[in-house]
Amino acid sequence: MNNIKHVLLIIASMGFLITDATGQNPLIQDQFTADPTARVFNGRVYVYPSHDIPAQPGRGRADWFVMEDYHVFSSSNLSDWTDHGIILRQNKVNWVDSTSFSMWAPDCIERNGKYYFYFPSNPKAVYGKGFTVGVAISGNPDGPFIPQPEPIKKILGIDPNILIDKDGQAYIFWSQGRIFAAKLKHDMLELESEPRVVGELPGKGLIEGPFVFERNGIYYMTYPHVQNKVERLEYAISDNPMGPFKFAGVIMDESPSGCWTNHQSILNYNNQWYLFYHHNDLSPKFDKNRSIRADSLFFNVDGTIRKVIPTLRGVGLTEATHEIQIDRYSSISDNGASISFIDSLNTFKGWKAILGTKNAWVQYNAVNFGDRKPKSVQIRALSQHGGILQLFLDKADGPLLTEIKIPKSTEWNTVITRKLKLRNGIHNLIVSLKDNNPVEVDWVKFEK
């Protein structure tokens, strides 16, 4: 795991729901989330996603995106995420058509102690047709946000993104088939310049979801682009936030599973860059219900971005005393190991690792055992014929930590052993099958 030394210990946020985030990607596993904009406020990462919900009679189209509100999530370590709850609803915004369920990709930025939350939606008929963009304001990054009574004039489109440049000038970017840009007034509520098309980007295929950031004097315009059938993440560079931009490469390839959309933001946190994006992990048969992810991002010496390969393990450090979801693996054996849902009818129950043949294994990187050695380990597992698991440290042929006999059963069991040979510190954890009796594993947890 990259830059483990930068990961901070969790700071508990009293009064809010801390989601089960011991598995890394997707970041949020108890609801659908999409279109993540990640920001650092007060030393903490806040992610502002859109919120997919399944359609119901009278609540959206069954074959389309259905979004009626926004949540915000935050973390101090990129592993444990606090859900601060709903910060804005469509039926609380004066100008929004509350039957449209169209609260799409948002952004949030801080200026002079206030937090400005930008969001698109379909407006009431009096404001015209098509999407437009509004603003809600709060004194805190987690809300509550109070929406302005009118949308921003002269903006028609979706996916607002805000950049405050080093000289203090604010810019807003959005998309409507192409990407548009304009300067914002200092009040962050009105356009200072006329909208203009950022016309130097590829002209073929849908382009949307702009996210602009600056690094070492280079302005990076990132965006999803349908080059073939589904979106991939691309970027262009300029020496000016309004362009002209020059196409520079691909950040992430098209989804191999065929998820139609992707949507990104890029964040520097504790001297490490991260790509936030989404995929349909929890809804593999319907790509309008998506889930946010994060992976590390790196730059070449010349400032170009190295392509990001999506992972299940994601980022952050997992405490050994948490339930370690080994199905969010870092690597897996070539034969005999697989991943599936615990309950295909309720995907929010998560996944399980299936070890089906002798020496099959999964590896979960960057587990923090701390400065005290654990006294016991628990494994929630199922084996119809009774199998034996082996736990190794660091690599598949590394030091043996323990062996655990999983009883013969058609039900899940939590098995505990105190026979451990373990060092403290940060290690990779490998779970391997010793014999040929298949074992399904939900999680592993250490007790001190």
Second form
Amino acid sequence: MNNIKHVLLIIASMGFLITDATGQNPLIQDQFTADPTARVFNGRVYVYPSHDIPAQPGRGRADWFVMEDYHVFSSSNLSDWTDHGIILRQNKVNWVDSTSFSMWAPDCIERNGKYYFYFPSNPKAVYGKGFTVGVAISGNPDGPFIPQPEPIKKILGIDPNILIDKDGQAYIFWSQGRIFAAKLKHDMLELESEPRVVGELPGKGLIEGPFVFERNGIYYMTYPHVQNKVERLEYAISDNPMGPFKFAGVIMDESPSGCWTNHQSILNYNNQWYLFYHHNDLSPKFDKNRSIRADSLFFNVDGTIRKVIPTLRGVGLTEATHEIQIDRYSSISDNGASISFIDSLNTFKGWKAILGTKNAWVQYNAVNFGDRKPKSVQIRALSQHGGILQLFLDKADGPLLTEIKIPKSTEWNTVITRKLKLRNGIHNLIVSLKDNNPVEVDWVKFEK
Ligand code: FUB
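The form predicted on its own done, now the form predicted in complex with beta-L-arabinofuranose (FUB):
Now the full complex is given, and it begins with the chain already shown.
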């Protein structure tokens, strides 16, 4: 089931909702999200995605992106995400054509205690045609952001990205078929240099979504590129933020679902590098309703980036006392196990694991049992003929934790057992079917 925590805190004084979520991939499962720019501010990871919504009559084009506002999400452990609510809406921005629903991929950066949120959109006719980029400012990373009355002059295009270099010089990158770059003035609101095309990137196919970062003196220009039919994530390197860049490789192949876009950011948090990107997990039939994801990223000793293979498990530890969504598995048996939506008409209800034949299993890595052994385990499951689940620790032939009989029923049941042989610490959890009576599993949760 949807792993969004069922806790909604109303912050009355601020007038918006905070949703507590626990997430694997996709990270956010109660709404569509795309184009994640992840930043570390004050020791927390903030993700600034764009926000896809389904079109409605008079509100956006049915076959296209529909985006009217931005939320920001934050986490201190990459497992539990807080939705800080809406930080900016199209109808609050003076220069935006508020019939366009075109609040595309944003970025946010901090300078001298102020947070500068850069976003593209379609301007009102008086400001030009196509897309341009504006800035909104806040004293906090979670907003609210107050937009500047006019867009940044001389920028035509989408997907703004900011780099503040070690010497304090700020740069802005954006795309319009190719990638453009310019220096930003110290006020972060105007260009200091004329825009120029970053011309050295692969010659053919659309390139957009620049995200530039520096590591050990190497500047990495990362971007989605249509080399074949849909976008894959690539990168090029330079010893200068403005280039020239040399193509260096593919970070992530095309999405297996065929999602036409991808869009990335890369950050280091607590000495681990992560790739944030998107697929269309919650909308497999319509790739303009996307979902953000994160996976670990690793460098080779020569500074090149190892290709990232997308996972369902994602990143971060999962507390044993949370609902462990084993359908976001780390590995799965070759036979007899599969994943499907709980309700294909409402994908926000999430997924279930289906164990269909004897010894079919799914493995979910990095569950934190803490320093006190849990006393019981609950499993939300459904079995039409009454099947038996076995829970193992660490690997499919690892220590048996417990066996649990799921009652014969056409309804979901939460079954509990206290007969547990558990250890504390961090372990992988394996859920396996003992016999040939199929069982569908929504989640597993331990109690202390
Ligand atoms: O989300 C709308 C657009 O799709 C973004 O601006 C592009 O990068 C692509 O992801």
